[in-house]
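Take a look at this one chain, the form predicted alone, written out in C-alpha cells.
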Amino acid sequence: MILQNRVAIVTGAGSGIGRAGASIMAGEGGHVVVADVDFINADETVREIVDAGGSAEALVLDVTDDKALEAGIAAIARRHGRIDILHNHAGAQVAGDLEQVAVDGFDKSWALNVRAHFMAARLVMPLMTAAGKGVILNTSSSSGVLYDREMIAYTTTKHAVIAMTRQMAGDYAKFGVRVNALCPGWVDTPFNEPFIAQMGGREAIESYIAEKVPLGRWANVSEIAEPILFLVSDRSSYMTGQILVVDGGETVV
C-alpha cells in the first residue's frame, strides 16, 4: 500500500481519467477526496471505491468558484489535518480555431484548465510546505506539446499548464513539494465528444487515431491510471518539474 495514510484530492474525479486515478490511489491505501461539480458522478466514484474496500469522500463544487474551492479545501484540511496529494484534473475541451471558437468558450477553458489548477495548488501549498512534503499533479495533454487541429482554446491552456507546472516545481522543490504534469493522449472517454463532433463522428475519429497514433488505438482509462499512481507516489520521488506524455507514441511522429 504505497499511499497508506495519505490524503489525496482529485478534481474532476466523477468520471473518466479522474475516476480511474482516484480509484487506483484508494486501492493503494490513500483516502481520496473525490471533487467534482456533479454530485451523482462524485457519489458514484465514492461508492465504487468504498465497495472495493477503499476510503473516499465526495467534495461537490465548481473548481472555478474561488470561494467554494477555498472552503472545500479548508474543510478537508480541518477534517484530516493534512493534504498530501493534489491531482488537478478537472478540465474542458472546447473546439474551434482562432475565428471559430466562442470567446466565452476560450474564457471557460482558461478558467477551468489553468486558473482552477493555479488556485487549488495555491490553497494546498501552505499545508504541504509546512509538512515539508507533498505532491501536485497537473493534467495537461498531448495537446500541450503538439499542434492540435482547430483546438486553439484547449491547446493554449494545456501548453500553459506545462509552463505553470515547471514554474511551481522550481519554486517549491526547496520545500519538499514535487510538481509534475501528465499529458494523456487519446483516451476513450466522453471528454472527447467535442473533438469527435468536429471530426465528423466516431468513424472519422477512429480513422484519425489509426493513422496518427503509432500504437493505432485509443488508451483505456486504466492505462492512464498507472502513470498517475507513479507520479503521485514515492515511486517518482526524485521527479519534479517533469512532463510525462502517455500517448501511444503520437508525439514521436
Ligand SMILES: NC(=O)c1ccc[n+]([C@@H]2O[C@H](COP(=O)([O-])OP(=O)(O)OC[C@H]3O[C@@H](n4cnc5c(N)ncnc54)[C@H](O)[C@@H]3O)[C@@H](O)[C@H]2O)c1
The other form holds:
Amino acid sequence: MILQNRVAIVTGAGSGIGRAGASIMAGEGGHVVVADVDFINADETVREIVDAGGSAEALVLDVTDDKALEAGIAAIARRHGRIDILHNHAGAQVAGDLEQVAVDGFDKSWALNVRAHFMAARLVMPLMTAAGKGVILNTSSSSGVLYDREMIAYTTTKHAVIAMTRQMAGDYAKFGVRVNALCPGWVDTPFNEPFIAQMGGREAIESYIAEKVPLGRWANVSEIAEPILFLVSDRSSYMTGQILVVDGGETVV
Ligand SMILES: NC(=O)c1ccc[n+]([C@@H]2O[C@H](COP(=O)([O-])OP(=O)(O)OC[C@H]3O[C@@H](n4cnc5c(N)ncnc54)[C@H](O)[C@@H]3O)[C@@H](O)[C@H]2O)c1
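Next up, the form predicted together with the ligand in place of the form predicted alone?
Everything in the complex follows now, all chains and molecules, and the chain you saw is the first one.
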C-alpha cells in the first residue's frame, strides 16, 4: 500500500471528486482527514472509508474561516504528529461575465478557491518543511487553462490556483515539499448542478459535453481519483510545479 502511515487532509472530501480522492488514499493505507463544511457529507465519507477497512476522521469546518482552519489543522498535527498530504479541493463556481457576476460572489470565489488553499498550505508547511517532505495538491480546473464562457469569477480564481501552485512549488522544492495542480474537466458530481440549471437542464449539458469534449462524455469520479493518487504519492516523486489536466481532451481543441 503506497500511502501506508501517511496522514492526508482533503478539503471538500464530503462529496464528488474530493470523496473519491479521500477513498482512494485510504484504500492505499493513508489516514484521511475528511475536511468539509457539511457534517452529514463528511460523516458519510468517513463511514464509507471505515466500512471498506480504511482509516479516516471528519473535520467539520468552513475552510474560508481562518480561525477554524488554524485550529483544525493544529488539532490534526497534535493528534498525529505529522501531515504528509494536503489536498486543497473545496471550491465553488459562481456564474456570470464581468457585468453580470455578483461582486460578493466574485469575492467569495477568491476566498474559497484561492485564499483558503493559500491559508491551508501556509498552516501545514512548517510541519512539512520540518519533516523534509510533504505533498500539496491544489484543485484547479480545465477552466484554469481555458477561457470559460461567462465565468469570470471561476476562471480567474482557477488560473490563480495554477500560478500559486507554481510559485509554492518553486519556493518549497528545496525543503522536499512538492506542489502540483489538478485540472479536471467535466466530472459528473453535484458541483455542476447550478451550471446545468443555467444551461437549461440535463439534456442541454449532455449535448454541450458531447460537442465540446473529444471523448464525448463526462468523467466519473474514479477517473479523477487515479490521477489524484498519482499526484499525492511517491509515484510522482520527481514532479513538482506541474498541472495535470484530466479533461477528456477538452483543452486540446
Ligand atoms: N465536478 C467538476 O466537473 C469539476 C471540474 C473541474 C474542477 N472541479 C473542482 O473540484 C472541486 C469540487 O468539485 P466536486 O465535483 O468534488 O464538488 P462537490 O459539489 O461534489 O463537492 C464539494 C464539497 O466541498 C464542500 N465545500 C464547499 N464549500 C466548502 C467550504 N467553504 N469549506 C469546506 N468544505 C466546503 C461541500 O460541502 C462538498 O462536500 C472544486 O474545486 C471545483 O472547482 C470540479
